[in-house]
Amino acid sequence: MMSGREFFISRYQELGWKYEDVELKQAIRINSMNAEKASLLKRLESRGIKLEKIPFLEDGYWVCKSEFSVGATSEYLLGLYSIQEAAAQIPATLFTGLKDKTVLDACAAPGGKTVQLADLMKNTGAIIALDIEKRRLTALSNQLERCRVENTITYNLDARQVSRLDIKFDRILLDVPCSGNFATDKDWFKRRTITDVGRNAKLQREILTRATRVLKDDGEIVYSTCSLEPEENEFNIDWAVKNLNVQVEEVRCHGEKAPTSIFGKHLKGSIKNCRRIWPGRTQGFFVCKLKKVCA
């Protein structure tokens, strides 16, 4: 049967990771356009919130101790920081030269990465943030307002229809819908099958295809998922390299190099430039950066 705990765990072992139970740590990210880091850290410490610097992130901190929700402080409500999972803070940091750029956040809700992009851009340029579900745009809009984001326009639009906007983008973030992983869902092994994975992989390739059509010649795409399944990660990027006139750029970030030989399939050597993050203190994650191959 192509599902169940043992089926998926055996796949992870074949990929080089031995399954272990994980306990994720809550993380926050300081919004540097709204807050001075040292001052904010001192304020939070005075409230009894104990933080630990996340070593692979510039503005990320694990919440080690707090007697109340870190989403209920005045500092949070004022947009001085965001609650954002540690691995999820990585993709936006992989772009080069975001200031004054035109950026697409193709699957934006609930908005954590959109706010982070605006923060990295210092509210310059323009972000076009899309989501297919109208109700999710409410959460996105609330995030943008709370964090005083001024450079973002939201659209209730399927990312596969992005060409309707008639805009070419300098940078595109594709944090695509995916199968997720067991670290964030205790019932994941019961609910997921390899059929789900294949369906999501197909959707992701469709989004990738449409995104490359609206990317400027010198533009960059950052592709990420919180899936551990190679069909949604390495296989999709290998397919993109072979079919979409893009190349995988080397990135320096947390995680290990992605494998180039998986389940008997040999992938392009450049797939090693992708990063695979196995669950631990963070959730599982996959991320890579793509650039167009200019003729």
The other form holds:
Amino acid sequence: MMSGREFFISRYQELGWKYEDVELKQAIRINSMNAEKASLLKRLESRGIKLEKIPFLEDGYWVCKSEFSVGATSEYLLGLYSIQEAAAQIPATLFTGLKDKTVLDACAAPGGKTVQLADLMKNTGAIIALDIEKRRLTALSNQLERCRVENTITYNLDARQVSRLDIKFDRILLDVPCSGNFATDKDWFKRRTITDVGRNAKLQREILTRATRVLKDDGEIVYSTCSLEPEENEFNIDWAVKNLNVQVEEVRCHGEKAPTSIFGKHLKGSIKNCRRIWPGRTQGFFVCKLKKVCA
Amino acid sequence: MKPITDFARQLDSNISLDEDLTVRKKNRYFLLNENLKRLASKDFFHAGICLGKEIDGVFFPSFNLLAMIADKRANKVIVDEKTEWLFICGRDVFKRGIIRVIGSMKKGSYTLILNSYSECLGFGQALSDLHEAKEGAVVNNILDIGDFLRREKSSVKTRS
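After the form predicted alone, can we look at the form predicted together with its partner chain?
Zooming out: every chain and molecule, the one shown earlier first.
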């Protein structure tokens, strides 16, 4: 049967990773637009919150100890920091020169990465943030209000229909809907089958296709998932490189170089520029940067 | 946009917004910049800075609007750390928790509530003359930033 714990674990083993149970640490990201880092750290320390700097992130900290929820402090409610898993903080940092750019966040809700983009852009330029579910856009609006984001327009729109907006983008974040991973969902192995993975991979290719059509020449796409399945990651990017006039750029970030030979399939050599993050100190994650090749 | 300027006036403040860049979308008001205005199409859900919403003719400010007003001359009450916490839990402000009062504080007047870092926590209405009151609750909590948590809870309730 193409599902179940043993099935998926054996796939990970084939990819070179030995399964281990993980316990994720909560992480926060300082909104540098709203807070001066040293003074915020002092304020949180005075509340008895112990933080540890995440070595591979500029503004990220793990929460080591807190007597109460870090989502209920006045500093959080004032938008001085956000709660954002460590690996999830990586994608937005991979873009170059975000200031004054027109950026698409194609699958934006609940908005953690949208807020991070706005922070990196210092509220300049424009972010167009889409989500297919209206209910999730309300959560996104709340995040934007809490974090004092001023440069974002949100739409209740399927990412595959982005061309309706008639905008060409400099940068596109595709944090696409995916199958997730066992580190953040204790029932993951029970709930997921390879059919789900295939269905998500298909949707992700459709989103990639539509996104490249609205990307300017030389524009950048950062593609990420929190799935560990190659169909949603390396295979999709290999397909994109072969079909969508994009190339995989080298990135410097946490994670292993992605494999180029998977389950007997040989992928483009540039796929090694993608980063695969196995669960451990972070959740499982995959991220890469694509650049549109000039026509 | 009259509801917004009227609201600011209640706080003894004055806010001037570029009418061309202030957009009403259903019952909500947004402040855009030139770039966003150029890019936004009619069917947006949220754009730029949300200023607040109107329900049954009553204007409810956003925290962004309150922060904008807090940067200007307005009625302000600065509170200590304990009162800050109680206020964001929805409680009224007691006289003993007040560090400083700025502006007119007659009974019935509206005032912003700020913490010791001058960050705006919300707003309320004076229950008595703040300069004369000796003890007890002196500012009625109308809106505080704990509302973000209440919104999350209510959205979870709606879903379940």
